[in-house]
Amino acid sequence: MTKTDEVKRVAQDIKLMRIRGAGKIARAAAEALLTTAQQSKAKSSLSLMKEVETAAKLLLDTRPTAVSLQNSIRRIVNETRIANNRNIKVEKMRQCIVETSTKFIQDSLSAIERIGVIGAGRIEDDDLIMTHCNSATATKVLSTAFANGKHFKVFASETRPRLQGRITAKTLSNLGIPTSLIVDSAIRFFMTKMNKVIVGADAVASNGAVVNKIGTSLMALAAHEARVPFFVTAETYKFSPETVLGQLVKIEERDSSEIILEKELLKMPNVSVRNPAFDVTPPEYIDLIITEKGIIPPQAAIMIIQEEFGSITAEKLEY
């Protein structure tokens, strides 16, 4: 398989959700750029940089809401450009791309572990905890707390239409954590019994708003009404620097076939299907955001972005 074929395969897997989850998407993109550099036959640094940029653009078009994807690619491409500006030899640039990609993947995985340790401290014995979708960081918090001897029960929503909540329920069950799988429409019914809610994030805006799987904002609203603490787990590379400049995180809408078979839809000529994959939870419904660098209130999201990206300009955010 050529490097172009490999990048196309990864891009297709991301687009079709064979690779899913913000962290896995980001790591897959980094791995694809790493492979591009390793397999490239480029004879000059400029040619190698152009190959990496072409691969990056293909990957970026797959999931518009995935800020983690954008940030992983941005980190690698920007390091490549910096290296090119130093007029280094092609082999040195190749090494730079491989090292930057590898470090991102390692940092991403260690962030999950760290969030698990930090978040586990917020779980108490006999807690009833609700979660949504299938978040690696939220699941890590739960599994770490359980491994530390905490006894609690989890209520996992199905998360229609892709039913990622069933994956969460199976994962927790395999760990021995008592888990109830509930339909999304039962969230408010059970919320008054909960002690806290823990969910992941696909993106965090500069004002502390969180973009996550569709239904998250309804869960947050129900938690707010019931006065149940609402915690978000998010690696710092999911914080969106574009939102500092007033850009909105684009909400992806997916194909109607995830909701209804095409032959059934054809029987209803006056019906259209809307299938947003994500929604936005306002910061006033969020109590804490748990990152690998510590726990922050949502209002401190801008500080994370400034620490991660420095001064924000449109030029710096080309990727």
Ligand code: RUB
The other form holds:
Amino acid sequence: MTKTDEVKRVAQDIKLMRIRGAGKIARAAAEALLTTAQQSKAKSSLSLMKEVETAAKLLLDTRPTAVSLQNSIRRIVNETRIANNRNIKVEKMRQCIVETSTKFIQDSLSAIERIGVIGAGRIEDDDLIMTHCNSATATKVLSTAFANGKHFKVFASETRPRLQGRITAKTLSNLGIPTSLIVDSAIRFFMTKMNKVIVGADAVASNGAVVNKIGTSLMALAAHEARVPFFVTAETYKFSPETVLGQLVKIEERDSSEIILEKELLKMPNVSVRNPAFDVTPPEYIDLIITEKGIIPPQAAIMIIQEEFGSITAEKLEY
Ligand code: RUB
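Could you switch over to the form predicted in complex with ligand RUB, since the one displayed so far is the form predicted on its own?
The complete assembly is shown below, putting the previous chain first.
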């Protein structure tokens, strides 16, 4: 397989959700850029940079809401450009891309571990905890707490239309964590019994709003009404620098076939399907965001962005 085929395959896997979950998507993109550099036959650093930029473009177009994907690609492309400006030889640039990608992947995996440890401290014996969709970081908090000997039960919402909640339920079940699988419309019914909610994030905006799987904001609303603490787990590379400049996180809308078969839809000529994959939970409904750098109130999101990206300018975010 050529390197272009490999990048196309990864892009397709992300688009079709064979690779899914914001962290995994970002690591897969970093891995694809690493492979691009390793397999490149470019004779100059300029042509290697161009190859990386072409691959980056292909990967970026796959899932617009995952800010983790944009941030991982930006980090690697920016380092490549800096290397190019230093007029270094192609071999040195290749090494730089491999090192930056590898570091991103390692940092991402250790961030999840760290969030697991920090978040587990917030779980108490006999807790009833609700979660939505399938988040590696939220699951890590639960598995770490369980491994530490905490006894609690999880309510996992099914998460229509792609049913990622079943993946969560299966993972928790395999770990031995007692789990109830519920339909999304039962979220409010059970919420009054819960001690906390823990969900993941695809993006965190500078005002502390969290973008996550469609239905998260309804869960947050139900939690707010029932006075149940609402926790979000998010690695710092999910924080969106663009939102500092007033840009909104783009919400991906997916195909109608995820909701209804095309032949069924054809029988309803006046019906169109809307299928947004994510929604926005306002900071007022979020108690804490658990990052690898510690726990913050949503209002402190801007500080994380400043720490990660420095002062934000439009040029800096170009790639
Ligand atoms: C997955 C989803 C997850 C976040 C965080 O959506 O919304 O909650 O991506 O996941 P999809 P993680 O299934 O459409 O990718 O903590 O694993 O990064």
